[in-house]
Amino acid sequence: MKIMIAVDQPSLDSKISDRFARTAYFLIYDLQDQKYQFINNDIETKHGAGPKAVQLAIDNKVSAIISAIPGENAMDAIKESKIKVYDGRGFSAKEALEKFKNGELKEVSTTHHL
């Protein structure tokens, strides 16, 4: 299972961004073999960040997200792919990788925005 995190930096010990589809970087995560990638987030269009950022998640094949909440573009488009989000609010990717393994992330639901 792959799992891709937002990112402020390109370090598992950076902070969860408070923005998904615009954050600096995203970290792919292979919970199986548990190798991981960077990805430079270099978007840069004012308009359709979100579903961008989604199709990135889809080309890797991943089946979670963590990261702040989406924005409703995002959300529409992670809806339709079927992958789950789960909130990162606070938290290194570190920590959210292990409070995932241990089921403590709290999953969003697509069906409402905030």
The other form holds:
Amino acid sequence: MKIMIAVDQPSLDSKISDRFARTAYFLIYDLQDQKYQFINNDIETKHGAGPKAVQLAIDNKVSAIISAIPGENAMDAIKESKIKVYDGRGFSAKEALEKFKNGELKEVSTTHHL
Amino acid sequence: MAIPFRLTEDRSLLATRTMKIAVLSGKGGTGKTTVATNLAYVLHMVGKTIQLLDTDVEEPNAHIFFNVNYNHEENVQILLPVIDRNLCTHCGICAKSCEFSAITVSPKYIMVFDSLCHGCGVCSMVCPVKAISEKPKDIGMIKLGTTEEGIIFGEGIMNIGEPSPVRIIRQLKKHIDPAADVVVLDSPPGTSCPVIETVHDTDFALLVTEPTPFGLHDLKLAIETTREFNIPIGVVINRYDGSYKGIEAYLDKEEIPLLMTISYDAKIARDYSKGFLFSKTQNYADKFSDLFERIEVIAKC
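The structure above corresponds to the form predicted alone; please give the structure of the form predicted together with the partner chain next.
Now the full complex is given, and it begins with the chain already shown.
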């Protein structure tokens, strides 16, 4: 199972980004073999950053996303593609992955910020 | 005695030359509409054939200063993709081709984001199985008419919720009247696509700013943007009281002409708030005439 995590820096110790689609990097982490890679996100995207990020998740066969609360367009695409999103605000990528494995992260189902 | 043929020919060439002036600002609320409407009015009163186009289609307000008799309305549409899900093979070529990420494709689903679509049609062109057709959608309208005084008038109005006014501005500009001596385009604020669409194919960019650090900051952005067009530019400082010199210093350094100042005057603000053209009563008719003469001189260089 692959997880996509929006992070500020290309490091497992990086904090989860405050934004989903306009984050600086995406970490794609494979829980089976623990292999991972960082993808440089094009933050200059002017339109459609949300759907573009979700397309990246689909293309990488990701089953879950850990990030801040995605925007409306991203959320629509996420729901349609049956990918689950988890709120990782306040954690590092490493912490968030541990919490995800233990089922401690809260699933995000709406774009309304809490 | 008959006028030599060549001379009349030259004159007719001069007479048919329409000068298109885009009034823009970068920062909002600096006085684009104030300058555009008063300039149009004053030039009309000195006998020129004037067309005023309000390209700020998200909040058109130039009409407030005139009694416009509208005689033409038309819808503005874009074509949105419609996916035939029985034909779609989820190959993803449409999503990769879309400049605006308006389509997302997964192995099982395909999703079109109408609000991101710019209606370019590339998805239906690249689809290898012809699963994408197009349906028109109204995004706004164009209204044309003439003001009570006789100024040729046009404006675009964007429907609420639409993301991009560019198509509306483009369609409005198709109504530029070649019979007009001067076309004044009242631009939206900012420096993004709607402003680019407005400035495109004009002869002069008239930048309106205010004497504040904010005005200067956004004026610089607007000037950088306008320079891409290689058209002459000039600046008007509105609400001018001489206390902030940052704009003049910048213009001097960049060798950009300051064409006019409008005083920081409560009477002007009161007129504006009532939808009244202040050049009608105050001594600004000559100033706007002078402004145009300077624009003409610069534009001919």
